[in-house]
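Just the one chain here, laid out as structure tokens, in the form predicted alone.
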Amino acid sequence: MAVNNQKWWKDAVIYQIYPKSFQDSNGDGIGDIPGIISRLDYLKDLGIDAVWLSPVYCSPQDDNGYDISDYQDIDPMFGTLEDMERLIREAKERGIRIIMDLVLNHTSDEHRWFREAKKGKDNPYHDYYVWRDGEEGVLPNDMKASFGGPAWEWVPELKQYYFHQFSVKQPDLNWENPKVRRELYDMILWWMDKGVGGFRLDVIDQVAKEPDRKITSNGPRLHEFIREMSRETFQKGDLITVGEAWGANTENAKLYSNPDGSEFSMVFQFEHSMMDQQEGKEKWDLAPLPFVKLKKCLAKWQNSLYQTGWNSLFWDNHDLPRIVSRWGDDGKYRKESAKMLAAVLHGMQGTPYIYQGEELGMTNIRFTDISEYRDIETLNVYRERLEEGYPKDEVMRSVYAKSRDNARTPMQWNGEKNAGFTDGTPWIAVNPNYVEINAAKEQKDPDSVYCFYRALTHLRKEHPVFVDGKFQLLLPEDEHIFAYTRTDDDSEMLVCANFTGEAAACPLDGKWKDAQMLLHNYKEELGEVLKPYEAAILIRRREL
């Protein structure tokens, strides 16, 4: 068995691109692959090792490309297969690998397999999906789909229901059928031959579903299936693989990211990202961030996976709001808080992910009217909550805080028209603060959020303690300070950060007085009282 002890993905920094909003090259208002190619030098300057590309496959776009109709072709909206091959090639020339986003739990209902499956129960593709006999109006059970409504859809010509955990246009694949698995493995090998550097596996913890027992995530055969896939595909190359698992806990994460390489390189888990909502409620039911609880959650993951697994580090992605607006201060202390959040995240053990624009301190959007939003989830919740009697102001407050469109407004490249994203009309409006917050401006300013992120990406390569050091949380009950150490055989590193907009005491052990300052987000010297959102990373040789 290939053992994943290669270090490249452990000291790597990964950048997520949401292609629709990154860079438009042809003036149609939609970002595309040639646009990404034109920005590769920007990513190289930032110090990025790999790009996680949200889906660019052929898709009816019912769920932003996560409904794939052809795994082995590119949607014309984004370009051609030749463009994709060129992106892989040109990225590689700059030392950047391309990580494809793979959706293996379901396809689009417009995929060739599903069109065949609907032709009859004796069709060889029928068993590629999950069907149950029944009668119209009498559902196999009361399971609900994540996007609303029942998880079963009636097909009159077959007198059967098919199962879908997400949109009705996203029928679930039947992983119990070995032919399905073989088709998927062959497709993965095809992309590996094209030179991709890895895969991010969307909702992979749901492929072993057993709907008759109402099991969706963590089904009994899940790890058997993942180990088979890894053996048949990933272990045949030097890849980075990350499994998205909303149902992950610290125990099964050790299976997903076993150092023996039997499953994935690392796991995406979301426990920390659901903390600012009312317990037992939806993400729209806002609650203050329980800061002490957040620290203990992150510490638990750091200590549980130490030498037994590997974590992904992230604040932002295409489904989450902008972190500087969420847990920082996107007004007076935007730069300071964006840098603080970066220092806290990148100092931990795991592979850090930067979501496009995070490195600029891009902020949430506040559209004045709901008609300006594009996200289907946002539009649905707005309608549903008004119907349920919620006041409009309260609904909009939730939208401003948690809409996925916060992360999807166009990348802010410069202060020119449409922030340099497109010459045409952008598919979603640009955040008006692009004149102030943009890449061109920040690249020239040594004190910018961008330059702070660039320094962080380089520090990971220079100091092994970022990769290997053991984590220890300091001041666990402190309501203002997030401080921890990382220790390996040679060095000890301290990250201390004020997570609030008020000055806060951070009593440091005397041994840090003569430590080397690696990074600091204020020009003034570090003292025992931290300024609002002040953060510093220090390192010292370990006394043996």
Contents of the next structure:
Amino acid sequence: MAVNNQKWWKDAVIYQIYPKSFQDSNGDGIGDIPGIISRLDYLKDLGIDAVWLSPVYCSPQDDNGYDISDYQDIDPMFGTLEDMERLIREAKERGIRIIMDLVLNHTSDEHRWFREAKKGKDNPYHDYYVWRDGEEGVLPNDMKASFGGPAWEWVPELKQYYFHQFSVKQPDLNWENPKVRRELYDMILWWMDKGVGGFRLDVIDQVAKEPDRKITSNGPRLHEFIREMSRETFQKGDLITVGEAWGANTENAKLYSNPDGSEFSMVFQFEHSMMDQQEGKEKWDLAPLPFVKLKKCLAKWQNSLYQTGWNSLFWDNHDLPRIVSRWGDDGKYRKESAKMLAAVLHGMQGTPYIYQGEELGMTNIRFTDISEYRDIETLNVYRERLEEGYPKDEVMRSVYAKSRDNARTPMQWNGEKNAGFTDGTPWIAVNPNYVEINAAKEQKDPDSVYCFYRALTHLRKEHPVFVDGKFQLLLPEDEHIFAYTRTDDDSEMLVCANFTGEAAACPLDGKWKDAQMLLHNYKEELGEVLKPYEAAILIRRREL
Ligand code: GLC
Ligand code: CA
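Show the other one: the form predicted in complex with ligand GLC, since we just had the form predicted alone.
After this comes the whole thing, all chains and molecules, with the earlier chain placed first.
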């Protein structure tokens, strides 16, 4: 078996596509697979190695595809299985692999298994889901679902409740049942046969739940299940696998991303991503970002997984607000701060992920009326919080900061109608700033956020220190500067960045004076005081 160190995904850059909002090809206002195919050259130009596709399987779209009714077919809204096969093929011709999103914690309530399961307690599919006997109105316990309301739903015909960690239309699968696991593995093998390059595993840390003990993430059998799945499926191919694990910590991440390949390639962990919320509360309960804590958190992940695991690097995805609006400045310093955030992220050790539009510095959306929002989570929290007596202004402030729809408005391709996303009416409105912020404009402008991202993806291929170098955080207590080095046998790289909108001193070792500048987001020479959101990446040969 190949040594983990040689794995292709270590020097890869992954691009996430949210298919519904990427490119519409037939004017129905919904992005689709032929639309993605038509943009493969754009992705190749950006220099990415693989695309992670959010779910395109058959789905009633209660949670935009994360509620799957058939794992082995494509939803007609996105195209056909032939379109999917063509995408895999055409991407491959451009050196791009396709990563599918596997939602294995739950299915749609419209999945055949669940429709069977509801027919009776003796139906062979009944035990595919998690049921508890009971009485109407007396819930098995007080567990809550992620999208609001209780985690239990009553089925009168059966006089039973089923368990759902997400919406009522997303019943949880029963992983204790070996037949369920086998079905899932066979489905994974079927996709591997089609030539996919890897999988992203949705809320995978929640599959080994034990509702009677109120355990959802990190259940006792979790790693046993993952190792079994990996053995039965992923290990038969040369895949990248990344588990989504909100409950990951640096200790269990070493299991998930064990270099022996027994589980996944890496996980998405969210420790840094939950820092701008009030402790012990929900993401909607806003708090300022504790910058020094953020640096220490990322440094901890860097150091803990060095040679014992592997990090994924991301600021954005389809569940998170746009990073330039969140921790940068989407006004005066939009370009500078978007580039700074990119440099800080891509300079660390791990596999970087770019979420569609991040490479353009796309920003959060502020719809004035709640009816313009589409996300089930946003709509539910809005309703619930108003019922609980929160002032509307405050609820909207939370929505503006954290709604998942911030990242789900259509991709901004050009300055034409609907940003070039569709000829029809988009399923969710386009951000009006597309006239300023769009791919066509940025591809022509060497000074754009897009060109900065492209430079980053290429630098990663030219300098092995990006992949292998050991991380060291500099100036840990500094309230403005995010600086670190990466060091391997041959060279030393420095990333120094001002994370704020005020000029800030960045005292550095004199040895960096004659280092080579790899990338810089200001035209003026790098000085000892960094301008607002200034960021630079330098490299020097190591003295022996
Ligand atoms: C993951 C997905 C999210 C989805 C949830 C339920 O967190 O990223 O979009 O709503 O799982 O499947
Ligand atoms: Ca379409």
